[in-house]
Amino acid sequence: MYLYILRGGGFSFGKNLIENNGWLVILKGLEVTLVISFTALLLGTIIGALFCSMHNSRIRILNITAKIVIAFLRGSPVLLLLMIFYYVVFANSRIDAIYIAVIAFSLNSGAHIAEIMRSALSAVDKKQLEAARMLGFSKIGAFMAITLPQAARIAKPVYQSATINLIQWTSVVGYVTITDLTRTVNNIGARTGDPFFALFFGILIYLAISYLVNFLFSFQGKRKLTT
């Protein structure tokens, strides 16, 4: 591999990234990947909070419904879920494939995030909440002041991993005709007859995104400590 990079790296770089504006094509694919990933993360977080509240509800029907839906979504391979939405549920609609992918990934990530939230909330000492109520806090006030900040700190590392996993999972959207980063580099490799360089370059981009996400989470944590 190293001999390949040393001998043909410069030629491969030009053939894959410079000719026919390959770098622009990759940027467009990267944009699609980021739009799907972070839109699904935002919606998935909202859906996860909803599922979590339903799971912890004292209303039995809500509790049972949340458990069933979360178990189904967590246990379903995201690729199969995506294909069901694209080829079955929205087969006769004119909805853009990107929106369908966002729906599928939002639901899948929402189920995982719901469990992250539920575990984090369960880890917070309930006695602190009771003490806050005795001091005059309302139920919502005690939750916002005591439970939520601690649960957020507990959930942060797992939520960070879930974010990176979601970005990596979106690499399968090419199965439903979406030209994302993975499909873009694969197409370029097939066109140039040099798949190694194109695919390896794609891996480097995904690694860069992962490290950027880690940096943003760590930077946020350091910022909170200094304030």
Given for the second form:
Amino acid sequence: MYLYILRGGGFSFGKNLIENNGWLVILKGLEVTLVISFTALLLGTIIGALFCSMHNSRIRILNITAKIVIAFLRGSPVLLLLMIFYYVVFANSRIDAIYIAVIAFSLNSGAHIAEIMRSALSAVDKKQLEAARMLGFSKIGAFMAITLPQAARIAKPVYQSATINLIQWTSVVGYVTITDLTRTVNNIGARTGDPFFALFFGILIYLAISYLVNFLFSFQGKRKLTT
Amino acid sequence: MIRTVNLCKRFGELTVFKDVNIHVQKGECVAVIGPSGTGKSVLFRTLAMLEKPDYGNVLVNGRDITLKDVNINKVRERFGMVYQGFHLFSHLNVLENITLAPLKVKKLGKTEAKNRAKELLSLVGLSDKHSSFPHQLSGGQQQRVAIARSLAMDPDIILFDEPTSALDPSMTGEVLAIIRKLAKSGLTMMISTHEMRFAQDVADRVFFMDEGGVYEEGTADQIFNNPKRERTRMFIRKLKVFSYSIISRGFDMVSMNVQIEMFCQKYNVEFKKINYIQLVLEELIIEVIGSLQKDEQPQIDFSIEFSEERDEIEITFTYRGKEFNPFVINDDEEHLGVILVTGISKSTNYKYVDGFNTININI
Ligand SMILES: Nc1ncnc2c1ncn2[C@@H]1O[C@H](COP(=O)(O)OP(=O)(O)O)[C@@H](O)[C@H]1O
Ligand SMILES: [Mg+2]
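What would you give as the form predicted together with the partner chain, now that the form predicted alone is on the page?
Full assembly next; the chain just shown is listed first.
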């Protein structure tokens, strides 16, 4: 590999990234990947909170529905879910494939995040909640002041890796005609006949995104501790 | 201040207590004692409506707080609770633990809440710990912060539920000293505790809980020195006297010593003295077992009693068998143990009646 990089590295760089404005195409793919990932993360977090509160609800119907839906979503491969949405559910609609991907990934990560939230909430010391109630906090007030910040702290590392998982799993959206980062580098590699460089470059970008995500999370955590 | 009318609490089949009618006056300190599992914690939790009573009422300053239209959050602002397990907010530091409720519930200003918290911290002797987190503190320190957290809401009454039971014996003192100070300052409080000397010293009145309710109540002096009812008497006597029986050569000496130690610590007996007691008992047991026939099993009963007036330990040691006085050394054998026992003891006394040897020792 060293030899490859030494002899052909510069050449590959030019061929893949400069010719035909390769880097612009890659940037476009990166944008699609990021848009799908972060919209799905946002919606997934909302859906997760919803599923989680349904699951913890005392109303049986909600509780059972949440259990079944979460089990189904967590148990099915996200690619199959995506294909069902694309080829079956929305087959006859004119909705953009990117929206369909956002829906599929939101639901999938929503189910995972619901479980992350549920286990974090159940790990919080109930006695502290009661202590807050004894100081005059309302049910909701005590939840916001005690349970939520503690649960968030417990959930953070798992949520962080769920985020990175989600970003990497969006690399399958090429199956439903979306030109994301993975598909872009694949196309470029195919066109230039030098797939190694293009694909490897793609991995580097994913790696950089992961680092960025981890950095953002660590920044958040430190700020929380000092305030 | 707080009164209950025919209060009853059940968990399914189990009736924890029923027909509880208590009355705690403003400024009073009431100790709640009784064996474990008799409902002391549940009573406190029911008073604060953390458990719904099955029937009966709780009146706070004449107002029935079991009614549906009562805003229980408002009532609880005036109720403090200090738990056996502290339950400090683990994500907040000491100062934030104390200021949280004043800021968010009472809507106090930031500086005002902070200044009050600092006052309270100095009251509980932890001024230098304001920015520590709960897990960085010892149990005794955590409990003192929990007390300060309660006080920050200026409660009308504080319920202390076994505030020192989870603490090392070395730390109970610091917590009890603060509670004592609060009682002296006129704070209304109820405290469930196994620290009987403390209860006797500090409590204006004592409730003894057993048999599904408050079994007997009275002044500290009445309950501890002159209990009227059978179960109270038994409980008080058990507190004052430690008894132990040995009926086999293979008895568990380690467990015996641990139990002796735990009993003595309740009375703050010094470490050296506890060692003496254990030593004396071990020597006596060895002597007695040594005097037995080969296939004979021992039958030894002893009790340890702590006499507060004379600050003395009285050991009564009884064993069945032929007359055998270990203090009479009639041959050339080395009886170092016996010499040791006589050396440590203030006085020893032996008698033999109806097949029972009895030794009384004061240390
Ligand atoms: N939440 C609960 N559900 C069922 N039983 C309970 C509950 N809380 C307490 N109990 C029972 O009530 C009885 C009294 O308990 P507790 O008040 O903790 O005793 P104490 O504080 O005097 O040691 C015990 O038998 C206990 O098992
Ligand atoms: Mg208890």
